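Taking the form predicted alone, here's one chain by itself in structure tokens.
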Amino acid sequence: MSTPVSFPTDEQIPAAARVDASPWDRHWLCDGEIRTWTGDTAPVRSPVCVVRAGAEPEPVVLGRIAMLDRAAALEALAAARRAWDHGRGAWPTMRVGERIERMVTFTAGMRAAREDLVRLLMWEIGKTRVDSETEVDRTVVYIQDTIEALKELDRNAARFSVTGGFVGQIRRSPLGVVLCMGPFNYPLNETFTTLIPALIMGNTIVSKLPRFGQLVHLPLLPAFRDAFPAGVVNVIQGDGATVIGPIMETGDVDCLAFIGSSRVANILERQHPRPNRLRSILGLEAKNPAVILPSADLELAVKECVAGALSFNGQRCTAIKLIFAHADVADDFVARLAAAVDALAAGMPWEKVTLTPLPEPGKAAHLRALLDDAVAGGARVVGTGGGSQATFFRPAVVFPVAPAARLYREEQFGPIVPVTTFRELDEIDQFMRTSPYGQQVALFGTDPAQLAHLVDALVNSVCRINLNTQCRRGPDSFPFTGRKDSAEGTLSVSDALRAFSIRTVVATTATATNQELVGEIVTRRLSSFLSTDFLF
């Protein structure tokens, strides 16, 4: 039986890690205010539970959001549609220069909140603060490297092209009202990897939250209303089919953003009335595997795959959720890996810990029957792991788990480390050829030939192979992407303007007239689209 985890009283809590949301309360965004709501709202209950008067553990109720009803999100969509006008709005019309300094103010703002963001992740939804603290910097990261490279963007476009007689200049323009919609597990910076490149490139937004992870937005609110003209961010809060499906179906969304799950993103793009004028930019779920072949270094396949597979719990797209071991060497790893996994230190987010308690209600019990289930299948669970207490469950490696099983298919999405079998290396391709999702895998191991084969084998199977480490998404310059029912789109911090962006042209025939009627538009600045000027 695996030590359980140990939920703090009130006064065991240090002052260090407190939050205060209260001062959040109710808010959201419209049209440049930050409005208080006075209709229903719902109590945001932490995955930290504390002991009372020897009571079972129960949830910190950390404060409210609001539950907009239908009018409420079509009025952030109409403010939206305001600021857009047609592309005539300002924000759209706005020199990149000017959109640039407007985004640095922005960032100068989540700056100062840095602490509030840290410890509303942390409360939230159960991150540590050494990866609450990552992920906020991160973000800030992200935001000047998006910067930068729209200036290299920008540079690139700051000329003119002659070519068949003719003469152009070819720029990206903005496509319109974006709903951007983030996922629980990294609530700012997943969402802010389509909000910001998509703002920045003229679009106007209206921001859904994730049903997890609202408050850690409401001290954003401040520094997007003192950043961005009226109407051009707003924030919207409450149940997905009250207020996103009546903002779909209007069919005024020109892109929608949205990292989730394939069955929802599918949901969402069947409600927009004109689907040829909606474009997707969706991260959608995936089912990675980590393959350990007979040559891999056992001590460093180990460590990828805890890392790989726990880290936040296991929650993350990215994760690691399958592990073919040979069968030469399984014995030898599940056993390595079992020992990893009972040594990883439990407990609350501000404390130097592994894991936490989780934040969807009744994930535990999810979790347990996904292990019964391949158990019934004839796997076992070695070492520790599977218990569950309140909103806390061990991780458990699963060994040997049959293709029968619904862990071998499903993304569990958590802490499970299921681990199979495999002699031919044919058993790998098929099972990528065979899996909807198509993401990433991570190959350990040193014969040349064998992850050769491999390499080639999956390349067109998953976009992104991973030698002798783990699953993820970094470095933010590296194409962020998947195929069949694991992505719809690129995202990268050059990939993601373009995203949300379409080239444009402007070009006349390259007379004398139209050639000195184009210098008179440049020299004299005349045009924010026709222009040759350089960022630095």
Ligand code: G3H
The other form holds:
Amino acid sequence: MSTPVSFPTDEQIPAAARVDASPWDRHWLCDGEIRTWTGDTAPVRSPVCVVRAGAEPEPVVLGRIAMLDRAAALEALAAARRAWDHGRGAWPTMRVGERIERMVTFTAGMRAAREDLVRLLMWEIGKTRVDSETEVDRTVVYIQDTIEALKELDRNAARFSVTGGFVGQIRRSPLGVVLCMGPFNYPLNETFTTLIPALIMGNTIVSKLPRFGQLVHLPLLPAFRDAFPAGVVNVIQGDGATVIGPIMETGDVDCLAFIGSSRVANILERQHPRPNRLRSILGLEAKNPAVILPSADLELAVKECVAGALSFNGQRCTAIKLIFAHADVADDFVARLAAAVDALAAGMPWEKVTLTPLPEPGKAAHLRALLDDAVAGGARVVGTGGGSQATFFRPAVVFPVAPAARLYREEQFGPIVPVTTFRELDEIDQFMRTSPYGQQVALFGTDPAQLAHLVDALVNSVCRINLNTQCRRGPDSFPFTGRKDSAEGTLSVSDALRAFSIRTVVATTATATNQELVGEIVTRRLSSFLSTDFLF
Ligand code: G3H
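Now that you have shown the form predicted alone, what about the form predicted in complex with the ligand?
What follows is the whole complex; the chain from before opens it.
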């Protein structure tokens, strides 16, 4: 039986969880300077509410964030453009070994800021301490792995190819100015899974911070400023229409790295006057189904579906967002699932809990409307979920969700677990064929023939099939992508280095004179590109 969440009074907030955001008040980074914005600002409201005498719980205001205007946004873009300097800037022409050294310096700054980053994640987006620590630490590991992957890439390029009468050296070169926009659910990790590979490949960056999870970037501004040449990394905030529209309309963005909705991605891409010059790396929405086959180990399936659907309150693009339970096992599965969901502990991010308040204003009302729609279509809420208090929404298992219900197709991105039934395996195939999304699926079963049938049916509809385990992005060496409205481009530690670069070749006919010429350039170390230097 679930209990209501309990918001704290001021005095009940432990010292080890408190954070003071005033040192970073209204900061942004432009052209190698940390600037303090004197124009419009907006309050940063935490999903965590406090209870004050005789009043309803009120979100804590953590500080104020700069709401940059068009001119400031264009100044940041101009700084990135200057640092790129048609590919002749200090950063894009720097030897890979030195770029790596700068990145190591940055990582040390990030490690030093760890506790601030963890606390800001807890307060800004309501992520539990354990998950906030994981987000920061996983990001540091991602940077280290990226450095190793770049060394490997560079070693493989430190040789000449001799083919068809030609000699050539092929390397990966940067693209230009990359606009990075991360999401609120992993504001640090997902922003950095594009920003870091783009940066280390020699691109220059404008990073627009997400709607929630902005403050968490600000303790890192000194590390960016100190590690990289001026203008190489610029960090801006503000209303998307005010700051991003004008940036895209210049046509000066060479690559858009955006994690968010396909609706916004399409708007941004259309704003670019020469779309042929824009490369897009997009991580978009998904409606990943889990399938419970009659042969499934129900205990395992329930455990994985609870984690898959409700980690960080269901606010993951990879979350399980609809469960197909075979009619023969659906009642048993749903009863176990509802009991497991009702047993989840709720509280504040610094407590030992799974469920926490939600950062999006109005989210509880939106989730309620989705539930009401499913119930009007014949489903019922199983267990004690569906209630809300201020910014908190108690997760609801809803069953059986009819195909006409919004929850059958719409991404809820929150703590609702819709379950529907099926009889024939083709129904799953049909769902994926008609879905606008194509990220992942999770199959639970022990019958090899049924699993093999579904794998073959679905493998060209999604980009990852998880067997007896929930959907997820990691490990970061695996490709992370999707079909249709779920993604464009592939990210993984090594794929991202490729995504933010282009293959460039210096070639000559393999005559004795040309070979001698190239040999002299290499032995006298006259070029950074034409080089056989080996990076250890
Ligand atoms: O929101 C999407 C994240 O990339 C999910 O990552 O599956 O490791 O939680 P995760």
